[in-house]
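Below sits a lone chain in structure tokens, taken as the form predicted on its own.
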Amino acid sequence: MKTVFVHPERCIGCRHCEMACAIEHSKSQDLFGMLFETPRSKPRIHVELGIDFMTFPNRCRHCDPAPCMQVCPTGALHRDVETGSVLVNYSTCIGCAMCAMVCPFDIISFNKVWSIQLDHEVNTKCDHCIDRQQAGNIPACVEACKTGALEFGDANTIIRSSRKDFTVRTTLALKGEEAPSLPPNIEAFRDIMAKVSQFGTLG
């Protein structure tokens, strides 16, 4: 199964992924058009601030088996056979939040959506940009990420690449040589934020 793999060490908290996700799921699929829509589209990926100003882009892992699917009393959550993505049928979601209670990654949120008229908010979790995938494109969040923190592809292929990179760095270290694990600009950003964090936390 293809998935969005997160490289947290590369995330600088720019939130381009959140913006791209919100635009992709808006009615107009346009930044300025989205700002005037009601209800306004919300991102399905969430970049949260951790310690020392480090950030992590948290999103649905499309688990299998998926606890959210197992507890949904109306069967609103289902799996797409072709992509393996866990999707929501908004018309049968009753907003009971059972799915959010059992989600091991706390990524489910509830909002109103433009595609169906309902009096209540519904589960608006990541849908893996299934429309984009079916059109041969990668998810919007991955396309928008400029630091490589988000990577889309076969999980085993991505892990194998990371493992090979780790092996190269380890063997270089054994020779007494140092291989950079991050691009210089991201490493410089990390150094700056580490110094800023010495002044204390926000708020």
Partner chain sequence: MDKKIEIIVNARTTDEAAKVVLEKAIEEGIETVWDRLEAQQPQCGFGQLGMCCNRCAMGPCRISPFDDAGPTRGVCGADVDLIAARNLLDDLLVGAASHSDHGREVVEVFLETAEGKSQGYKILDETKLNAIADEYGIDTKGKSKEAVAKEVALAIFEEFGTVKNSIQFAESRPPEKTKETWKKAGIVPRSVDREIVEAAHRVHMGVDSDYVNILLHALRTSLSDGWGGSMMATDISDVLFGTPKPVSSYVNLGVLKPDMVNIVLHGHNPVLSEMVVKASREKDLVDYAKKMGAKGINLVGMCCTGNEVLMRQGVPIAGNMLNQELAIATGAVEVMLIDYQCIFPSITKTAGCYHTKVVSTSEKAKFPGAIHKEFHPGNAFDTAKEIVKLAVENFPNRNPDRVKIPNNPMKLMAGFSVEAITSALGGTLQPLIDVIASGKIRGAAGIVGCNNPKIKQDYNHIVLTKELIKRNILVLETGCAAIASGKAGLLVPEAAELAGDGLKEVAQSLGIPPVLHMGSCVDCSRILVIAAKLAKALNVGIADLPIAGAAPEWYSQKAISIGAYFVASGVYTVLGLPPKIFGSPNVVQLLTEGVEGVVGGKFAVEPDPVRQAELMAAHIEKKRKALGI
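Quick caveat: nothing in here was measured; it's all calculated off a predicted structure. Numbering follows the first chain given and starts at 1. Throughout, rigid core stands for the largest set of C-alpha atoms superposing within 1.5 Å between the two forms. What changes on going to the form predicted in complex with the partner chain:
For C14, a C-alpha deviation below 2 angstroms is recorded between the two forms after rigid-core alignment. A movement of the C-alpha atom of G136 falling short of 2 angstroms is seen between the two forms when the two forms are aligned on their rigid core. With the core held fixed, the Cα of E177 is displaced between the two forms by 2 Å or more.
For comparison with the form predicted on its own, produce the structure of the form predicted in complex with the partner chain.
Shown next is a single chain and nothing more.
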């Protein structure tokens, strides 16, 4: 099963993924063209501030079984078997928001879409960039991420490499050696921002 794996410790809140997502789902699929389209394409991945100025890129996990699919009264949500993606049929979505109520990650939002003329807003969650995947490309958000916070691939393979990394750090720690999981300068910056959050209004 291929998925977009998130390494939250690597997210630095640049929102590049949001921009790439909006471009990918616009009519023109072009940054400058997108700005002149109505309705304006919106990101389906969301980078928001947590505590201590840390951020998390939140997107559809394409669960299986998917709670949203299970509760959808019109069957607008369905699964693409080949990629495992949970997709929305805009023409049958009635905007009832049942899917959003049960979503474990609260990532469903409702917007107008350019691809079909409707008076109402529909579920515009992540479609796993199914068109790109079918063309042999990785999702737009992953391609845009320059810090490695988003990684596309087989979940078990990705986890195996993270697990190996964890094992190395743990055994190093047993030996009494320091094994930081982040570069020291980034660690220092995060510590400073955690302090700034104590004296400010944010994070």
